[in-house]
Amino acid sequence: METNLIIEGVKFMFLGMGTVFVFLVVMIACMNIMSSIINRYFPEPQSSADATTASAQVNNKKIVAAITAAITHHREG
């Protein structure tokens, strides 16, 4: 009698875990399909790499100068 209950419990466990697994697989597939549709109809605008690199270098120089000034001001007290 008890082994029958254990077997029934194991069956329900695998049924529940299988249901969750199938749901997660379907959800991942739907998300991938949705992502490909969105990327096809609404692509991200492409900017030129040269302009991005030049502005990043200018911003980095400004950040380094600001950090250097802050450290100098802090050390002078």
Contents of the next structure:
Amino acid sequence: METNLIIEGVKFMFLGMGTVFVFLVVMIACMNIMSSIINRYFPEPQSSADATTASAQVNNKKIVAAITAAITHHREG
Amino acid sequence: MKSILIKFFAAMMLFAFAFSASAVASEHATESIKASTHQEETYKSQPMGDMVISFLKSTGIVALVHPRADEMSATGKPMSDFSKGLGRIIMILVTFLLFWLAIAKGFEPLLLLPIAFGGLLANIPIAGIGGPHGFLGVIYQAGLSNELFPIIIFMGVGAMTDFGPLLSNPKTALLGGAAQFGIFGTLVGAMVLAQMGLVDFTLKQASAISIIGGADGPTSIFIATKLAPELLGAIAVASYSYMAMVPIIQPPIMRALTTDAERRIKMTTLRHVSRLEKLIFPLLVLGLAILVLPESTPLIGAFMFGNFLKESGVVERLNDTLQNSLINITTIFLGLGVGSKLAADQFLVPETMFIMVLGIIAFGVGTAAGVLMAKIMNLFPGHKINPLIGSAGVSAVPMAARVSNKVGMEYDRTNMLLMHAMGPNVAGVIGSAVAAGVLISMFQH
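Switch from the form predicted on its own to the form predicted in complex with the partner chain and give that structure.
To see the whole picture, the full complex is given below, headed by that same chain.
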């Protein structure tokens, strides 16, 4: 019993770390498969997202224009 | 004629009332006689001096200085005079230290304050608040001895977790696995201590202590109550105080193991993750856990339940309850219940000191293993990983990820590692739940 303790601990370590890694590797593989299937067959409708970003860009341009106008006005004045 | 009738009725009423009142009074009188005879049976008249002395004997001061011989511990065992007197005073001072850490230093105050106050209450002499009939004991029985509260906390944590960063860079999950080396490395360390004869930890106790290295509070409490409830107080305090000290413990280890060039590695931007992926992921992980390790499904199942509710997007009310009210209420009870294990007779033992030492070693080893794993992964072709995010593989969500980000910014102000570090961070939660499942399954037969 006495001599077994450290060896028992090492056994636990190999089994435990092995299980954790096997689990995570399988999980990573499944995640990759799942992502590729979803992105191929069920792609997210991108139109709405594009529209919002496009409108945001227009807004940004307007803001930039307003700021430059204000700066030039300030410098001239 | 009418007035006579009214007078007659009034007189009748008066008579009836007086009669009934006298009847009630006589009944009352007989009752009080009964009561006084009953009292005389149990209560004997004492001289004033004796009463004062017996009252003084029931004060806290006397109970601390001259402990009662018949006072039992919360588990119903006899206690030494030390843990009834001076030990309690020391423990009350320890809880004051915890108050200071929580309030002045901001160490996980949400849990440390309820734990410390529970500890203060559990160390009150005579009252027996931590005992089977005290309210702390009742809380402990209701939700800790059956591992209910950590599970509920896990549901809330699941509802707060975003798996997006992990889904967009799945291989970082390996970092969360490597950091679990902290758990098993510490287990071997505890066994070496036991072998040397310094402490007599059983394998179960050593496993419960080593789970501190998972840096996940609810998992630690879950495992400790299952495998070694007598060590729960020390394990929970070590776990939460070290989690709070992550910003102090981790950076020196991270700097020591990386070169300047490695710390400046910029990672590729994370791709967009669709809603469907986020919705299926919790079911995927739970499915794997069912197939590989059913023992881990209480933790992973609760975690994924919370996450699934959040990602479904149709039960905003339940999601909100899990993230806020439910987790807050449970945190209060969990803290107080753990605090009941800070009673002097259970906490002031040599094992506590070893648990504190082993706990910090577990944290350090886990951090180092995560960083080294990132360096190993960089030897393989593919996108480079900044090793600083490896340290986030110890769970401690989101503190460890913030530490990675902060250390990275010290070397390159434009290098934002936070979202990259969230991947290994949430993988660490899954990893420690799996490790916990392994430990439980090994003691099943």
